[in-house]
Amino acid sequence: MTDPRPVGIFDSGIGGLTVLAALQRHLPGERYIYLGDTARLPYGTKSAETVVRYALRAAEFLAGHGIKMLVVACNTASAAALPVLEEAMTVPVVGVVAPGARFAAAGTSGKVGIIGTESTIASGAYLRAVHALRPEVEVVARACPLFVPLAEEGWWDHPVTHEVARLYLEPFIGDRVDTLILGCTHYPLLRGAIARAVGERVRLVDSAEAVAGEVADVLARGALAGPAAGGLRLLVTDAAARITRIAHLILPDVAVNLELVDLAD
């Protein structure tokens, strides 16, 4: 028996398309509906209370489209709102923090770095998740707020981005960490600049692959797997031209058609 309902995914913008891309690679037969709250990004500079309110509204909107599962493809929302979303939703909810932390803890020799938005780092969510698995691990965390607008602008390999990465990532250079968690779904878009700044000996952890594995497990355990028909809807709250351009770059093999929706409270 299969479940034809879509998997719902939301992010504050288009960075979560990196999670969608991983899901499509691992679970190509599923239907997906993606919501990017591009009119109100970035979430990472907002208060926790505001992030919770925005996340609940996005989840409610996707629930209205009959989803069978919610993937919170936003580190800030996962850090601030996941318990609230789990209580509010009647379908399984998967965030990006726990899968990424598990992947990092499993591979580190004992020194983990975490980069993310101001809200994600201030929440301490990744720190708690890593220490819950391996209390002895040394963790260094730093907010990198300029990375999101640079990613959204499409400046993935721009000299400005390389310079910002060098300045932000100085605490992780040398032998200070062996593993670096990219604690924002936008950050894999800047992977080249980040890797260049920290050096090849530092393993970069992108939560998208770990999230895809967890989603597959949840669908299998709940007998929720789709009928192998596939399908995708891309919804955004602001369809500026640059958003469409970056979406095409992240999903080069997908016919990108952004639908404009209103999440006004």
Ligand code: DGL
Given for the second form:
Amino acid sequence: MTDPRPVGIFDSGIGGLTVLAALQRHLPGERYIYLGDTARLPYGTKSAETVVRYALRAAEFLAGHGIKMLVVACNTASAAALPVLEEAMTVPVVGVVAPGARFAAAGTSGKVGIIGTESTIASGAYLRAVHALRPEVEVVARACPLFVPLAEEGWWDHPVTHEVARLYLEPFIGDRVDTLILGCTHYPLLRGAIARAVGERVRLVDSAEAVAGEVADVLARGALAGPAAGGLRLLVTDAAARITRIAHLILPDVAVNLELVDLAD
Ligand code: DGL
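Structure of the form predicted in complex with the ligand, given the form predicted alone:
Next comes the full complex, and the chain you just saw is listed first.
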């Protein structure tokens, strides 16, 4: 038995395409419907109440498209809204925080760093998730808000990005952490600059990669795996030229066709 319904993926914008790309690599036979709430981007600087409201609206919208599960690719929305989304949805919901924390906790010798948006770091969600698994682990967390615009600018290997990385990541340099969680959709794009700043000995945990294994498990457990047909729809709430440009940067091998939708609240 296979289930032809699409997997829904939701992000505040287009950065969650890093999660989509990881899912397509691990589960190429699934159909995907991606919603980027580009009209309301960024979520990472907003209050938890606002992020919960936006995330609920987006999840309801995707539910209306007959999805078989929801992947909350946005770290900020996962951190602020996952319990509310799980309660509201009738299909399984997977966020990026728990899988990222699991990867980090499994491989650390006791010192974990976390970077993310201001909202994600303020929520303490990654800290709680790591401590739920390994209470003895020392955690150092820091918001890196400039990383999102730098990634969107395509400055992945740019002197300015290297300098910003050096300044932000100072608390993680030396032997202060052995593992660093990239707790934001955009940070895998800056992986090279981040690795250069913290040094090769620090293991980087990409929450996009971590979530793919979790999604595969949920599909297998619920007998929800797709019929190997593949397929992708990309929906956005604002389709400014910049959004298309960033989508091409993140998915260079995909014919990006953004469909504009209105979530009207
Ligand atoms: N998608 C957000 C995250 O992963 C980053 C962009 C934003 O602030 O909305 O936290």
